[in-house]
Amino acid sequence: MRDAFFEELFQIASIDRDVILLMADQGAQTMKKFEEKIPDQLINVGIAEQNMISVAAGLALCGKKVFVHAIANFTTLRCYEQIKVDLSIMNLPVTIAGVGAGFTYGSDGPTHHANQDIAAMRAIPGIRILNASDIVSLSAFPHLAYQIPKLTYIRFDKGNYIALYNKNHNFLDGMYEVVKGTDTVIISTGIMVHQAVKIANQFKSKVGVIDIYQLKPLNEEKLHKLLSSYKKIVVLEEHLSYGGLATIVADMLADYSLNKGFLRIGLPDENIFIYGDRNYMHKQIGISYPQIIKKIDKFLKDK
């Protein structure tokens, strides 16, 4: 997914010299094609994050337009303060690209762990927040992000992923029905949309899938549409339960006074030291697939 991502945000540069690639001494196999054909338009800045958004917010001032990449926990929660006031406050354009959404980092422990970095992220005013499921929609957001421009982060996944959408999506909605359902919804994102479309399976026509893509600003008319044919709601993310998803979600259906069954499957209120695989914390979590169905199915019999 990482390679896809660059492979595009390369192709873009190679047309408009003014993109800018920033970097915190965090690889991918395509920025050897910025290292070889476009080196002025590629900065290394080491392990500095920090510094990397501020630098970044000198270049958006001069006219340029940066992207900046880093692990996704680092990128965020390290860079909180130069985020919020060096571009937030500043608005400028900047787009934060994070690899390492969840537990891709599990075996590195609890420091690499991206499962608070949404709840802060949408914190920031007027920022942009959009999540990857597959490599289509990843190839998609440096287009997003170049033609639309504001302050955004972007992120992902460094997995392979098989495809949700076809090269024709349209990703402006912020949304998709991914699986359509008669009585329960699963709302998901990133690669946990996955996973949602397992289980949904599971329950055959019963359960339908939205993946949310765009978490902030989220669509809310799209969504209250989808929702409207749904009886009982679940929520399902790789992140803290409160603050993440499930609470975009439930801030939405307490504005529009809708009143669903509603079920939160995700992090726990702690810290998490287990250190495994991402199948292997799943399920000493309790979130692995066959913990879910029986959240779900039970969720499902309740009245």
The other form holds:
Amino acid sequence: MRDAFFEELFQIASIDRDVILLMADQGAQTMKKFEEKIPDQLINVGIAEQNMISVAAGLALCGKKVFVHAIANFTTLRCYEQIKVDLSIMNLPVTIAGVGAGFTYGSDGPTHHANQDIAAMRAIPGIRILNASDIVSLSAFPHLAYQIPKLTYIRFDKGNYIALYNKNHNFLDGMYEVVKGTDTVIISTGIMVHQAVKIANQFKSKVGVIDIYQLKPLNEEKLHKLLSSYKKIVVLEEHLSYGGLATIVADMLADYSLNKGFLRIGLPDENIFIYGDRNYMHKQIGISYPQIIKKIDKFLKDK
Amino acid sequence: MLKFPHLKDAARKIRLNCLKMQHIAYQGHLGGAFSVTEILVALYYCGIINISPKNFNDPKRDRIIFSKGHACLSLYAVLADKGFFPKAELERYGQNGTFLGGHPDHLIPGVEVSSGSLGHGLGIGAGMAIAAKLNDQKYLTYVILGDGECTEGSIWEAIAFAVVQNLNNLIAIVDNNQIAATSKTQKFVGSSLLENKWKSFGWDTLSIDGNNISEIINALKKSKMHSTSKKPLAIIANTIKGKGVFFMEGDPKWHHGVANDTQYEQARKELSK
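Just the form predicted on its own so far, so send over the form predicted in complex with the partner chain.
Now the complete complex, all chains and molecules, led by this one.
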């Protein structure tokens, strides 16, 4: 999946020589293309995320269009203050591309879990946050970041997921109703959207799915409109339930005084020391497919 | 070029302005502002570094990053004196609605980057130096650091990076006043020479008296010819914290100590010749 991102970025960078990719010792197949064809536009800063962000700021101040890349957890939290001071305060249109959303690196342990990055990055003034749910969205994001320059955090997974979108999909709206339902909607983001679709199908047409791929700024108007046909909301995410997508949606509901049934399904307020594959981890935490079905079934029957 | 006594006098006036600003606002870091004064005079008053209000939007101008942002009183005094903004603004420092904050931001005319959080400037400078090479531009990037600031790990990430990238167009000037906010810097970084540390990372270094204008001018002239080397250049400017006011010199108290009325009068007299 991540090569899709860098393939597109490579295309952009091949045409615009001001596009620079900085990375903190991260490999991706496509990096070789940069090395061979446009070596001046790729800089490996080594395992030094703080310096990577500061260097990005210096380049951006001189007119370069900078993308930086590292593991999501490290390119957000390790250099959080650099993002605040060098990028946000100076309002520089740098794009931070983090691989390893949620439990992408699950079995690598809690140091590698990106389970609070959305909460942290949401607190950066003026940032745009994009979360890819499939290869099509991820391929579109570098173009979006390039065409509408703004401080941006793009987070994504590593594995392969089936396409949810067709190639002509317009991602400017920030979200899409992937499945239309009549009663309850599952709002999700990233690869958990696939889980949401599978679950919604189980409930026939009763349950819909909205994929919010732009978490900030939230397209509140569109979400407001989409929610008008639903009575209940489930937010499903592989991120802390408090601070992530559920909080983003809850903020909007409060601001619009919308009174709807609300269920958070996400990660607990804990560091996770469970080692295994993603399904195993989800099961241990209580967010595996059958466990979610059970939770939603109960939620639908409530009241 | 201006004659030497003139520059000394410029430094004296800058310190006097810093003192007055602190007195009016009852806030501000004098110690570091005083140690870095001659460095700023050499950078902005001698015509060696290509920066002025007229060319500040010219991509070919040299860059000066004031990374030790807390010492901004002297930077403000210099920028106002050089015409980046009206001198009257100095009196509004510390007042409601002033654009001169306790640490410099990039919105102030003449300020390249926002600083105040230590340890950011050298990495940003490295980015600017790379951009110069990519764009085939000859400008040099100067980064003014404090020796206390060099405790930050991010500085050492940038130090290593600049060598690998052959940034011979990047010059670090370390205001080595050897005192941080509470004590001698030595207490938390050990006693080995700062110059040796930079050298061991692969930088070319110069060690000078950083309160001696002619030594700084010589070092800056050398920096302009530095493209013969492949390495970045660190100028270790050995200075005295609180320089210029006898009772402030070498005393950590004046990192952000505010002079009372008696101390103010005493300092004012000393700086008025």
